[in-house]
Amino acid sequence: MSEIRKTRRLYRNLGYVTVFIYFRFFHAPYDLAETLVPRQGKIMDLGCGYGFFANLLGLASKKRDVMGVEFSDRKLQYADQGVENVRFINEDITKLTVIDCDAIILFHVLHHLHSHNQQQRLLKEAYKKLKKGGKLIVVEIDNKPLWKFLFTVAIDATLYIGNWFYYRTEKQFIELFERLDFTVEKIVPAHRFVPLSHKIYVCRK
């Protein structure tokens, strides 16, 4: 059984959480993003939500020490599914004291923050927490293909009624990462076969 299927099985019979997780699995590039994360070391999943990706990372490699961080205690009620090398904490992701991480992941987090300035502040904090040579992996929404971007905006507006979203173009993300002294190693389009306009940025400190 694949790690994706094993992770999905952890979230069975949880009502609306199960529905949400299965919908996310349908459109989010979890399997592709997992292959870009180091196979071992200290991994932090910031804004981990219900913990799906953090649990997937732990199941895919026992050599990973995964920490999921989420501000919503409601979501964290469902995150800890007993994966032995994964733990979760209820904290503000900008105020963590953890340092020397091998990788930090921001999976659909940045565009949900309250401003572009807040995005920059969070990425500055991520830079401080990474060890030299550590990876920053950002899964975000791109404005291309246009129809998929517009569909993505419509989905976000439906799921998060009343919220504003702060998307960036690929060029804007590259400029932001380089301004913060990250080296952009790889940009991976991740919208093939799914209706949303995902893109994955792999950066190194």
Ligand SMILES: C[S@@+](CC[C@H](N)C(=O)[O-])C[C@H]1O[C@@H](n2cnc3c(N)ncnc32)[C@H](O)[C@@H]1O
Contents of the next structure:
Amino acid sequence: MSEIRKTRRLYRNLGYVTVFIYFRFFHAPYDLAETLVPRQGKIMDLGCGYGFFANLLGLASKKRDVMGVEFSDRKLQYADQGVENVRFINEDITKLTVIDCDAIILFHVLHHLHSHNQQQRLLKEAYKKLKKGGKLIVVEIDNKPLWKFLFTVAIDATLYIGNWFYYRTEKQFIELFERLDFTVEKIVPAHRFVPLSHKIYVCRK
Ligand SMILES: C[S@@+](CC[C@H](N)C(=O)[O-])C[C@H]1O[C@@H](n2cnc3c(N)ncnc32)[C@H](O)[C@@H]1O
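What does the same protein look like in the form predicted together with the named molecule, given that the last one was the form predicted alone?
All chains and molecules follow, beginning with the one already shown.
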């Protein structure tokens, strides 16, 4: 059985969360992003939500020591599904004190922060928390193709009524990463076959 199916099975019989994981696994590039994460070492999934990606990472490689961080109690109560190499903590990702990570993941998190400045501060902290050579993996929403971007904004606005979102273009992301001394290794468009404009940035400290 594939790791995606194994992860989905963890969330059986959980009402709307069971429905939501199907929706997320249909459109979000979890499977592609998983292949970009180191197979071993200390992996932090910041803003892990219900823990879908953290659990997938743990199931896909037992050599990963995965920690999911989330400040929503409501979401976190579903995250720990007993995968042995995956832990979760209830914390604000802007105030974390961990160090020496092999990889830090921000999967659909940056545009949900409160400002572009807050994104920059978080990424600066992420840089300090990574080992030399560690990976930063950011999954975000691109402004191209335009119709997919507008569709994504509509979905975000429906799921997070009243919130404002802080998207950036690819050029703006590259400038930001480079300003913070990350090396941008790879940019992977991840919207094939889905109507949302996902893009994955792989950076190295
Ligand atoms: C769109 S969800 C993505 C969840 C998860 N990364 C995924 O892809 O399934 C964004 C998550 O970031 C969390 N988040 C936003 N700001 C945060 C903060 N300062 N500390 C901890 N979690 C935060 C939200 O509560 C939410 O669960």
